[in-house]
Amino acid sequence: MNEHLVLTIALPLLGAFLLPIIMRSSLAMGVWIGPVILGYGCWILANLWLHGNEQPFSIAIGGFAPPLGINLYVDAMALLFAFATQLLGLIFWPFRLDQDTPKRQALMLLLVASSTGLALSGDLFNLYVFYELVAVSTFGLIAASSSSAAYVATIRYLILSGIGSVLTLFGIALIYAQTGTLNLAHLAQLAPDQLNNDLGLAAFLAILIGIGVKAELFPVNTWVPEVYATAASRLSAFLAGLVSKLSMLIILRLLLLIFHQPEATQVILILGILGVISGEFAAWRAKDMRRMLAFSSIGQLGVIFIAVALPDERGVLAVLALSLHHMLIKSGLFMLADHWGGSLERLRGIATTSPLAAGLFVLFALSLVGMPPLPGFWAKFTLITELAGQTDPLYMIGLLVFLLATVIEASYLFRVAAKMYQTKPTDIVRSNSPDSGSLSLTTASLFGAGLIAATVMVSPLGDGLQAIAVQAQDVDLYIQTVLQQPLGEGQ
């Protein structure tokens, strides 16, 4: 079954190229190719999770043993995010039929394939290639909404993402010039001697800013409100819920394996704090629901960056818990935004006409601000206790900013909830987007059910995430799995 893992990347890539051709001859067959491919990918990954070896493994593509060639590294964290990619791709699949359907579905398959590659790749070259494929597919999907605002947002995103790509490539080039390798396991061996210096720090900062464009890192996150407000809500949910977390996963891997300088974590912590402040205050002032959610996403990604800067497995646990929680909540909220659409003022009294949607919003809001016993409480409690245990004053500033942001977050979310439950409803105008209506509400309900299930199973989920965090932080295990040799040999 391990060798079938490559199909979770190869089949969506192949489908992306063949689907427009197939749809010319058989529209019915073409519409279902994507869901079948993604469903099969979910089945492969679920089988590996349930029946595979608990130990991580590496796959050498083309038979070239690492550090030569391309390899996939599969541990519990990579498997978790790869499965989430395939599953969310299936949930947010664009079923609507029109003349742009072949293009939209092909780009969605390309986005899922490249996102899965980001989760599984074990070398910097492959990560960069998949990162660029994510960018290309995202540009096309944003522009597919065919509005002038979407075109403008796409151009701005294209420029900023292009700058990020150049910076990422520059950082990778610095690493290769210093070490002669791009394999992450080999780099983990060489890093203490060859990258624990100013050149290594410069390479990390270049990659951090470059990858940070898609991770909504301050200050390269100015594209977020424009794109999330103009793109299709299902795409916005996929980008905010998943793609930003995959970019965060890359940064976390690099920190754990290669860049152990305290200056690297300090930069991440400072940028995370600035992201929380800028995002939450902007969300508090927003008048449109989708823009509010976009700015809120920036603030919450800032919180996750603060967790990334923590030094031990409890920090990795906080990153995983916050990321998965944000993936669930933000996806559901964007579906509600698509169901309602427009200005926040339109939501006055909406609970009388759409009680299920209003109840889902309140449920998501309570978990987002950390109301026990919902999962958001445990994720935030993990971060608070870990920050409180640090001696560096900068972490104390991060803790204070995080607590202040929670108060601001509660203020604007509950202000919206209060409007929903006013007794005199105004005329509700739903979004004119093609995805609005019962499908969006059904999808939001699915995420609400997932949140309730996570609440019931919070204890075993916490234990599972703890085990994943411990495994992800084991650098020696990573090296031994990929290079098939103990640490210290072959240097």
Partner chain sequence: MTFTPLDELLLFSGATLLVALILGRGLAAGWMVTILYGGQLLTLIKMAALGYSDTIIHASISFEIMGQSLSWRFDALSWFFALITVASALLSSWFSCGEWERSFKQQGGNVWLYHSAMALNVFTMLILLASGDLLSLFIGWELVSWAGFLLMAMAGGVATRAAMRYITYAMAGGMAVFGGIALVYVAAGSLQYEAILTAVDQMSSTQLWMLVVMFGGGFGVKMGLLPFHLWQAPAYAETPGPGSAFLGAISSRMGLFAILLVLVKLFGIVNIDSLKIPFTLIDARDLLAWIAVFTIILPTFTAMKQNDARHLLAWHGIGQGGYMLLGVVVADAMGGAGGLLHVFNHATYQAALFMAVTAVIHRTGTSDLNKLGGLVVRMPLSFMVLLVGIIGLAGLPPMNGFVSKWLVYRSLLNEGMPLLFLAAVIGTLGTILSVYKLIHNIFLGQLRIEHEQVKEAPWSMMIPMLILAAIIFITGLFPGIPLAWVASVQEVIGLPATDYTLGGVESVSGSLDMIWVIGVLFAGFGIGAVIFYSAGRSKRVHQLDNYAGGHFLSADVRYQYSDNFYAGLMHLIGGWYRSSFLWLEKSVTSLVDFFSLVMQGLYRRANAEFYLLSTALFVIAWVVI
The other form holds:
Amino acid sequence: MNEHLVLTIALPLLGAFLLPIIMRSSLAMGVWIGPVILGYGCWILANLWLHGNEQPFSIAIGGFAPPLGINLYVDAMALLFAFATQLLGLIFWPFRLDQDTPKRQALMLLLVASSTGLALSGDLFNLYVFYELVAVSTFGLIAASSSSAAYVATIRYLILSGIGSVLTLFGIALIYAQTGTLNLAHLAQLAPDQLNNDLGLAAFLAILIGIGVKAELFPVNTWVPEVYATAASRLSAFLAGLVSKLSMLIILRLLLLIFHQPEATQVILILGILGVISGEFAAWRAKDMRRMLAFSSIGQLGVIFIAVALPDERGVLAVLALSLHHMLIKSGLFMLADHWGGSLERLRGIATTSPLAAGLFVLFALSLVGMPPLPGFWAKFTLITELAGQTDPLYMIGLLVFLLATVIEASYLFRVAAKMYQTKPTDIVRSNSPDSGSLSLTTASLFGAGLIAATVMVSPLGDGLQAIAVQAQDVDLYIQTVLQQPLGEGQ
Amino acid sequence: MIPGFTLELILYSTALGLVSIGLAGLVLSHHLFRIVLALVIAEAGANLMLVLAGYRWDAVAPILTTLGEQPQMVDPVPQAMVLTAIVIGVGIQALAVSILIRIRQRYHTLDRNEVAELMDAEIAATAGTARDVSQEAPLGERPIPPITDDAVQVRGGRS
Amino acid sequence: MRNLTGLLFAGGLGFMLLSIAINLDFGTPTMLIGGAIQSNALQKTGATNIVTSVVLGYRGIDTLGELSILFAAAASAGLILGRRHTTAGTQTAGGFVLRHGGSMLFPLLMTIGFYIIFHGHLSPGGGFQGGVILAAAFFLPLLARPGAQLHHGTLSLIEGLAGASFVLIGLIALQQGKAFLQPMLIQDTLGVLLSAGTLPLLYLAVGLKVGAELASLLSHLAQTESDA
Amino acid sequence: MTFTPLDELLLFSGATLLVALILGRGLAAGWMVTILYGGQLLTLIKMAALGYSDTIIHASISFEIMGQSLSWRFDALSWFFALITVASALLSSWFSCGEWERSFKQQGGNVWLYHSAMALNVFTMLILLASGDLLSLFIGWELVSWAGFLLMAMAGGVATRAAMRYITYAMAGGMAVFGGIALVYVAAGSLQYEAILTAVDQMSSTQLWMLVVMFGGGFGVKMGLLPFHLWQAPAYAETPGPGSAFLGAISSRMGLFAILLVLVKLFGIVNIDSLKIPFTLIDARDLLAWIAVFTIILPTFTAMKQNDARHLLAWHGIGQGGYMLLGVVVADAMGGAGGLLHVFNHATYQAALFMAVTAVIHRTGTSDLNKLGGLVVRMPLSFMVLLVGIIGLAGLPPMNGFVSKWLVYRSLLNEGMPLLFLAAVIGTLGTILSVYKLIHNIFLGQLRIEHEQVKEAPWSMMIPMLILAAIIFITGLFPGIPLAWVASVQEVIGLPATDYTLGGVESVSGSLDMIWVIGVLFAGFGIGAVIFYSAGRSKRVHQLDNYAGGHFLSADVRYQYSDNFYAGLMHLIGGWYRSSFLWLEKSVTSLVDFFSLVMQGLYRRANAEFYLLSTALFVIAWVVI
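One more: the block was the form predicted alone; return the form predicted in complex with the partner chain.
Time for the whole complex; same chain goes first.
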């Protein structure tokens, strides 16, 4: 059963390869392939989640025992994110039918497969490959909206991401040259002796900056506003909601397993703080909804980076809670942006025409600024109690910046909310196509319902996340799980 | 044989030099196609670095010739990785070039600044907002709305 | 001014990295996994070319990922450029030597390409290298006769099926109770063409796929450039 | 499962909210909700024992979330504030039933939203008051903030802008409190009150300073303490009529409640007193006292400048909050009692005043003090209520405001704080001057021609107003009734309890017996009346039976001085503090705006590669060097 987990990566790939061929012969059959594959993936993962024995396990691909071969490391955290990937892939599936459909859906399947790979893979270079696959399929999907601005946004993103991958590759080369292995567990074993030095740190920072491009790390996040403003909202939701979190997950894993240097966390903390400041301030002045969301997403990711920089398992808990919360909220908000589209000015008085959407916006905004008892509050509570407990004054700055950012966030979000509830609707004609409008509103309602469910279940959820965090933080467990048999003789 | 130190320095310098040249090109060029080329150069440097990581003195290519005693062979793993990395690079470059073609068709320029300006204008136009990059434009709406003058006139004082 | 600072930054970064990298042992890599792979690659995969056994065996999923990247790049390029099909009539056709030289080279290149693909597990070469030569074989006529078009339908059929067969071979292994992408049918005889079990099949898939992807990418670029 | 009285109260309140939400569009919604508020009041009365002792009633519900336990309970402090909350909600809601509701609906108001927002406010306030640990306190705090936002914003237009201002301030305050809670959690390892009480003794003065600043600032925003007071007056004033009576009566007192609970009860006045400000002679407690005093003076004189009755009252609400804090910070038996009693007293007369003004608006359609006048002949009962209210507000006998202010003054003198006393008295002078403006410009002088046909407010409005007037007088006559509650509140929060009698307080330094005071006062009135009625023959004159310079004045000629009231005084004091806080607020906003511009420029004009490169360089350089 466990072995079948690999299907969640293999089947979407297979589907992506075959989709254009099948679509050519039978469109009716073709449109179902993607959703069926992703649904099956969800089913596999959910099954594993429900019937698994909670113990992490490792799958050797190709039957080569790690560290020689590549393995998938499956613990609760990986499962959670893999499940989220497949589910969000299903939710944000590009249904729209036109001549580009086969390619778009194939790219989406590739995106989901590679994102799942990012969540599961236990090999550094394999992570890089999946990361690049995420990048390339993302480029294609952004450009698929085929406006000129989208092309420019894509090429700028591509260039930035290209430098990022050069740096990542460089970091991997450094690590390989130093240790002679790429397996994360093996590296974790060797790290205290071999990577706990300048070289290891330099390699980590190179990888951090490289992977940070997708995790919206300051300052390599300049692509964010333009891409989210030009790409299809469903794609933006997937990128902001999920892909950024997966990149964050990689950084977290590397930090937990391999790079324990305090300098590494300091860099992350500083960049996180700068990200919060820049993102939230920039969002304050934004005039259209997508860009506001893009900037606010930068700010939120900055907050998560601050959480990543926290050392112990409550830090991991904060990362998980904030990530999942942000995943839910940002996806929902982007769906609302899809529903309304365009400038904030057009939203004046919109509550009278679409009360549900306006209500959802208020709900999301409240949770985002952390109003108790919505889940956002608990995520933030975990973060700030943990921040306040640190001795390094830098963390205190982080705390203050975080609080300040929340005030700014509340002010710009509720400026929009207040605008929506103003009594006189303007006569500006809103230009949203009716079909995408209702679909995205339904999707947004789904996320709203999820948020409310999470509010009700916050206590068991908290316990569950706590267990996940403890497990994710256990380096020895990771090493033992992956390297069950003794290592093959090196030299 | 050249002493190890020198060769080492030369090889590393080459790899890092390629990366540096590429990065410098990325920053200095204004033409998007040249930027993509600079990216290619930088990638070559990183790939070279990867290969160097597995290089070994006095060793042969990792291909078995006899079943018995084997000569020293270089590390096969970086070679495999570099193969992968090169192909990835090719894919990305091809994609980049195809995007550039489209941009040139639409905007008739590939200057990075001009293109960025045009993109900004288009985003603003699509969203239906005025572009707010201008320093002269009035400030954004304040979260703490000022008491308007008419309200003051009607209601009299303020602190 | 910015040019100067840019140069300084780039140079500085290079220098810093150099000063770090220089501390590495050069020429005597630890080869932790590399050494282990060398010693048991033949039994596990049956390939003489250890790079091949790494590419298709130990790191098979990397290769799958990389094929997917090529596929994604080709599909994206198709999305971006494939909207308008233009006839490249404006370009001047190649001369006599070019056209006929191209036609003559075509079978030659095909042969070499497939040779390199099929001997990937034995000697230097393999699916990527062979695939590139195949792509060149198909692209050559395009250069010689700008009006000519590659049949995109066929190309995408090849790329789809080749990629799918790579995954399917992996899935068959899974079906038979082994791990995904685990090599099968291994006979560890050295240097024989049919020795490495499923690896040559995988390499064939890789080669066809790479060839098809590159050809389709190139033809997309070639066709669109004409109306730029 | 048995319900404790607290469960019943919360369930009742929740049920009120549900009824308002579900049936709020119906015809009799207002009456139903009012009756339910009455039910809540009855439940509170069932808990009346709390008002006279330091027992605690727990709620049956408690949660264990992410390692934090959340619980709710009521003690004398909560009960005292809850009583005021529910009573003012009951009377405001009663006031809004019937006629007001109908006219509100006619003007396009959303009655359903109004009732729901009101019920939500009461519900969240009760949750806040019942909080059993710091975390549930914060949850309640945020809920109250957002519920208040809803009530303030619902009128739209100017009100929305005022509410936005409010929520920005409230968010800032909330975040300060949030940060403070995190610090407390780290220091005490828990957010239970008991754990904090023990941890406070071990805290360094730096820690304590930070906590006092964060909590004091955070809670102070809600109270409208200087310099965070700018939001309050417009926000309260623009809330629909009865809503502003409710908010004015109790809403900002939630801040005082939290200050009492956290700063006074948990941290302890003694600890705060020990926090010296370096290079000055004052400590944190003096600082609080001076903040309180300036909160009395500046808003009160600002109130005097207002030309809108609701704004005038709302500004006073800020100022009166200063007396409460001042009394509590003085922290002896009398001061504490004065401060706490003032919460009760202020709620009564503030609600009465807002209601009277709303009644005037209901009949005349305006609250502009320059467009009213002479309404005493048309609305005599409203005039009476307003008169009672302003006497209370100004702190004169025989109304209840006198008692609490007397206690505060007395304690300031007793504790040897003459400067503070002087400042407080200046505040009272301002109050008297401005409430005179209020009653004069609305009710006295010449009736405007357009108000000839105005009738007295309907009974649905009059009855709650009269009830409030009665309470103001009765608790002025027998201050012992609320003082009993106040004394047990003092015990609960660890202040010395005052020694009260039915008519006032007993103390060695000077007692007060309102029964005697009022007796003497009325005896005086009686003598006056006897003289008036026995000695002279009085003749009733028509309001327009006036001459000026021998010229007969008709109704369309304005001869009465009401515009630009107190111009001379304003000229004298105006320049001193004009707009300085507005300037502060503006500069903060501009600063944020500027940063925002810079950051957008960063992303907009970005040469992203350059950033990336320099970042890479810097971090690598950090490693190498």
